[in-house]
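Only one chain is shown below, in C-alpha cells, and it's the form predicted alone.
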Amino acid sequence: MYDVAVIGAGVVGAMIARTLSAYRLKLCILEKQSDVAMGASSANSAIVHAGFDAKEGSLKAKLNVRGAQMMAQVCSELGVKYINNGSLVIGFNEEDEKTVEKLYYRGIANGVEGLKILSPAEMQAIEPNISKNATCALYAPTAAIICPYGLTIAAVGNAMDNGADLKLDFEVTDIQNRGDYYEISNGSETVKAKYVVNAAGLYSDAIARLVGDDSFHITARRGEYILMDKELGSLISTTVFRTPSKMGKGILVTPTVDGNLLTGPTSLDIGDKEDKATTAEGLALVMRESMENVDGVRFQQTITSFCGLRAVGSTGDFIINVPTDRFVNVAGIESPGLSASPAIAEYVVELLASAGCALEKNPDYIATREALHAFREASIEEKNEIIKKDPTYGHIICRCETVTEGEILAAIRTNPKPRDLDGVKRRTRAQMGRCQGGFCSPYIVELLAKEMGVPYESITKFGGDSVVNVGKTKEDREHEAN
C-alpha cells in the first residue's frame, strides 16, 4: 500500500515525486514508457521563462514566476545544468511594439523583476547578431536555460534516493476507488495507493475519466525544432523570441546549456497524440523565421531535427484540482510548465495536505545529487585522478561529445537506470553529436547488454519494438559455438 502514486514521469511528475519524498511517505511513480522523460520533457525549448507571458492572476502566471525563482537552487541541488542567460522578445513593427508594451506591463503585474523595453541600439548592444530590422525588444534578465530531461531524470532519481519506487512500462488502464484507497491497474499488475496524482501529460484527460472526471480535454500541439552544431552556439547568448500569438511564443533562437544552437518550435494542434514526425513545411517555417530573427543562423550546420508534443488543456490555464476524494489532477501543463514545475510540486503538496494526506518531514531526506556530467567538466588534474582510480574513464566511447566508458557505466548503474540507447543519450550526451550515434552506438549497446545481463540483440533504441540489431553475423555464431 502506497501513500501516494504519481502517474507520469515527465518533469512535472518527477518534481512532484521529489518534493513528496521529503516527507515520511511511501511513494510510487507509474510511467507507461520504458524510461522517464520520454514525452514533452524530452523535446522542448529548455527555457526557464521569466513569467511575463501568462495572463495576470492565472495559475500559469503565479506558478511560472515562483518556479523560475526556485529553479536555480533546484538545479544546483540536483546537479543539473542551469544558465541564467536572459531573454529578448523582439518586434518588427508598430503592432509588435504594442505587444511588447503589453507584455511588459503584464510582467510587472505578475511580479517579474528587471523587465525593460529596449531600443534597437540597446538590443544590439546585448545581442549584436539580432536582426537589424527589429524595432523594439522586451528584455527579461531573469530568464534562463536548462536541460529538461536532465532535470526530470535527476528529480526521479532523487525521489528514488529517498525511497520512492519507479514502475516503468506501466500504462494505467483502470482506476478503482475502494473507499480508503485506489487500485491502479495496467491490466496485469495492480498498485494500491491512498492518494493519486494525475500528471500523465497528453493523456491526463484519459486518466481523469477513469475516476469519472470529464471536465477537460487535452489537445496535442506539435512543435518542430532544428538543432545546430556547437560552432553556432556562441552566435547569441540570450534566448530570442518573436512577439507571441494565441498559438504560442513563436519561433525562438537560443543557445543550449551544452553549447549548441536551438531553433523552433512550430505550433500546430493535431489529433494524433503519438505523431512526432517532422514536416517539410514546419522545418521551412523554423528556418525562415529564425533567419529573420537573428543574423548568421546557418542551417548547413544542422545536427538534427525533432518534434515535441505539448499538452494543451481546454481551459486556457493549468488544470490543477481535486475533482474527487484523494485524487489530484495536474493537467494541461503546456509552456511554461517546465519553468513552473518546482512551484507546481509545491502547490500539489498543499492540495494533498488539504485532502487529508499526513505530511511529516523526513529527517533523513537527501536533497542533493551528484551530476552525471561531473567528469566532463572536471579539470585535467581531476580527470587524471579519476582515471587512475577507474581506467574506464580514460576510454572515450562517444568522440563527438567526448563521453567516456566510465561515464556511460556510471549512468547505467545510477537510478533511474536506462535500458536503451536513448536512455543513455539523455543521461550522458553520447550519440548527441555530429554523427548522431553512428560510431558509438554499437559500443553502448554492448555496455548495456553486459550490465543488464541480456543478449546484445535485445537492446532497443527507445523500448518497445525499436530494435537496433536483428540476428547475428556468421562470425558471431562461430564465436558463440567456440
Second form
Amino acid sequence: MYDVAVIGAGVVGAMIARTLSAYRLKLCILEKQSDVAMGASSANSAIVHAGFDAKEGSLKAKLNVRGAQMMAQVCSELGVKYINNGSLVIGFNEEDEKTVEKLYYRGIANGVEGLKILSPAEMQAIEPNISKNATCALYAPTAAIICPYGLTIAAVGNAMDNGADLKLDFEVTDIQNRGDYYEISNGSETVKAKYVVNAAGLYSDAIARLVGDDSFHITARRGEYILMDKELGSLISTTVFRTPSKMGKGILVTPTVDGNLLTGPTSLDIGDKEDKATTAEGLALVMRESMENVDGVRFQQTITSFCGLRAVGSTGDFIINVPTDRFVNVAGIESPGLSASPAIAEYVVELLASAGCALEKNPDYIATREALHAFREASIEEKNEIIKKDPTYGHIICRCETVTEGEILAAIRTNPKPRDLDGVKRRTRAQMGRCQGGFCSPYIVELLAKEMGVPYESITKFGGDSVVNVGKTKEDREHEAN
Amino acid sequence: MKQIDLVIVGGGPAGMSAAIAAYESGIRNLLILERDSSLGGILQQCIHNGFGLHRFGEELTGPEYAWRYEKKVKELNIPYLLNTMVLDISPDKVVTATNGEDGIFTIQAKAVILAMGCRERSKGALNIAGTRPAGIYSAGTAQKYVNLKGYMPGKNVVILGSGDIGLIMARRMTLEGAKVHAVCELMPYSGGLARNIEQCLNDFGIPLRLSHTVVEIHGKERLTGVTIAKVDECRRPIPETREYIPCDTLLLSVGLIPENELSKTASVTLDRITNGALVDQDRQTEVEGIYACGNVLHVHDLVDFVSEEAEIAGKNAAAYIKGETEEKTSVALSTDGKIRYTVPQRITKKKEVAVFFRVADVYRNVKILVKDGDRVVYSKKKIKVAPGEMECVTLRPEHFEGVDGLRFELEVQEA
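Would you mind generating the form predicted in complex with its partner chain now that we have the form predicted alone?
Then the entire complex follows, led off by the chain already shown.
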C-alpha cells in the first residue's frame, strides 16, 4: 500500500513526487510512457518566466512568481542547468507599447521584481542583435532558462533516491475508491494508494473522470519549435519574446542552457491529443517571426524541429483542487507550468496535508543529486582522475557533443534508468548535436542492449513499437535453411 | 608536453595516405589519431566494390582498399592511436585529445594534417513536416547497421536524395531482402555517380524520381509512410502531385558536410562553398603548418582522389617540417558560379598544379576556360559535366606567370 500515488511523470508530477519524498511517505509514480518527461516537459520553451503574463490574482500568477523564485535553489540541489539570463518582450508599434506597459503594471501587481521598460537604445545595449524595428521592450531580469527534461529526470531520480517507486508503461485505465484507499489499475496490474495526485497532463481530464469529476476538460495546444546549431547560440543572451496575443506569448527566440538557439512556439488548439506532427505552415511561421525579432537567425543552421502539446484547461487558470476525498487534481498546467512547478509541488503538499495526509519529515531525506553533466563540466585534471579510475570516461561516443562512454553508462545505470535512445539523449546529450545520432546511435544501441541484457534489435527510439532495427540481416534466409 | 613533428587527425584513407607520404618524405616522428576502433574510416562499412580503379587498376571493396594502406602503415611502423578523439587544435598547433588509456593529453606538433572526413546532413536540418517516429536514418547510419552490425533497419524503404551512399544503400537493402520503393531527388539530376545510378538503381528496377521530395512524415512510433511531391523549378512542392507511399524506413542521402569543427578551433579559414578549409596547392590552410585533405577539405567522388590529395598534403607537410622552400607566387583562383569552387583556392608556388572543381548543374558540350581578366590562359572541351563528378585541370607555371588571379569559367554550348 502506497501513501501517495502520483499519476504522470512530467515535470509537475516529478516535482510533486520529489517534494513529497522529503516526508515519511511510501510513494509511487505511475507513467504511461516508457520514460519520464515524455510529454510537454520535453518539448517546450525551456524558460523560467518572470511572472508578468498571468492575470493578477490568478493561481498561475501566484505560483509562477513563487516558482521562479524557488527555481535556482531547486536546480542547484538537483544538479540541473539553470541560467538567469533575463528576458525581453519587444514591441514594434503603439499598440505593442500599450501591451508592454500593461505587462509592466501586471508584473508589479504580481510581485515580479526588477521590471523595467526600455528605450530602443537601452534594449540595443542589452541585445545588439535585436531587430532595429523594435520600438519598445519590457526587461525582466529575473527570467531564466533551464533544461526542462533535465529537471524532470533529476526530480524523479531524487524522489527514487529517497525511496519512491517509478512504474513506467503504466497507463491508468481505472481508479476505484475503496474508502480508505484507491485501487489504481492499468488493466493488468493494480496499485493501492491512500492518496492520489492526478498530474496526467493532457489526459488529466480523463483521469479525473475516473473518480467522477467532469468539471473541466483539457485541450491540446500545438507548439512547433526549431532548434539551431550552437554556432548561433550566442546571437542573443536574453530570452526575446514578442508582445503576446490571446493565443500565447508569441514566437520567442532564446539561447538554451546547452548553448543552442531555440525559436518557437506556434500556438494552435487541436482535437487530437497525440498529434505531435510539425506542419509546413507552422515551421514557416516560426522562421518568419523569429527573423523579424532577431537579426542573424539562419535556418540553414537548423538541428531539428519538433512539436509539443500544451495541456490547456477549460477554466483559463491552473486547475489544482481536491474534487473528492484524498484525490488532488493538478491539471491544465500550461505555460508557465514549468516555471511554477516547484511552487505547484509545495501547494499540492499543502492540499494533501489539509486532506488528511500525515506529513512527518523523512530524517534520511537527501535533497541533492549529482548532476549527470558533472563530468562534462569538470576540469581537465579532474577528468583525468576519473579516467584513471574508469577508462570509459576517456572514450568519446558522441563526437558532436563530446559525450563519453562513461557518461552514457552512468546515465543508463542511474535512476530513472533510460531504456531507449531518446532516454539516453535527454540524459547525456549524445545524439543531440549536428549529426543527430548518425554516427553514435549504433554504439548507444549496443551499450543499452548490453546493460539491459536484451537483444540488440529490441532497442527502441522511445519505447512502444519505435524499434530502431526490425531484425537481423539474412534472418529470412536462416528461416529458409531451418 | 609531448613534442611530435607531424600529427595527423583521422586514420581514414586521407589520414593514412598523408602519413605514408610524410614518412616516405623522411618524417619519422609522426602520429595518427583515430577516433574509431580501427584504421580505415568510413571505408570499413563500404563493403561494395568499385574502389581503387584509378589507383590500383582493379575494383576493390572499401575494406580492401583501406587494408592496402593500413598494411603499409603497419609495415612502416607509423605510430597511431585508436579510440582516440581529438578535442581541440590550437592555432599554434597544440593538439588536445582523449582516450581511455592516456586520458586527456596534449601534443605540441610542428605540423598538423586535418583528415577528419565528413558527416551526413541529418533529417533535422531538412525541416520536413510531420511526426518524428523511429525508422528515419541517414544512409550511412543504415549502412553501419547492415554492414557492420548485421541488423536490418527496415524492410520497406524510401530513399530521399540520390547521393552515392543513398544509391549504394538502395542496392544493399534490396540485396538484403528489403523493398526499395523509390529514390526521390529534389534536383532534376542525380548528385551521384552515373555508374551508381546504373548499377544500384537501374539494374534492380528501383525508380529514381527526379524533382521529387518528401513533404510529410507519418507514423507515431515507427514510420508508417511518407508523402512525396513533385517540385517546381524553384524546388517548391506542387500540392496536386502529393503521393503517399507506405514504408517503414526513410533513408536520407541529402548531402555531406566536411567535419571542420576542429579546424575552427585552430582558426582555419573555411570556404563558404566547400565548407572545407581554404588551401593552396600544397593543401596548406591559411594557418601555417596546418594542412587539410580528403573529405574534410571537400567532398570527393572517388577515394582514389582522396589518397592522391592526401599524399600532396603529407609530402608538403614534410617539406614544411624540414624547412624546405620553393619559389613563391600568389594567384587567387575564383569561379563563375557554373563552376562552384576550386581546390586549391590559391596557388602560392611556381610549380605544376592540378586544380579540382565541381560544377553547379548538368551541362553538355562545354568549354572549361581559365582566364586572367579577358585573356584565356587555358581551355579544355568536355561533352558533359555533372555536379556528381569532380573535374580537374592541370596548370603549369607558364599559365600563371606574372598573374595575381585566375578565374575558372564554363562556356556552355547547350544547357
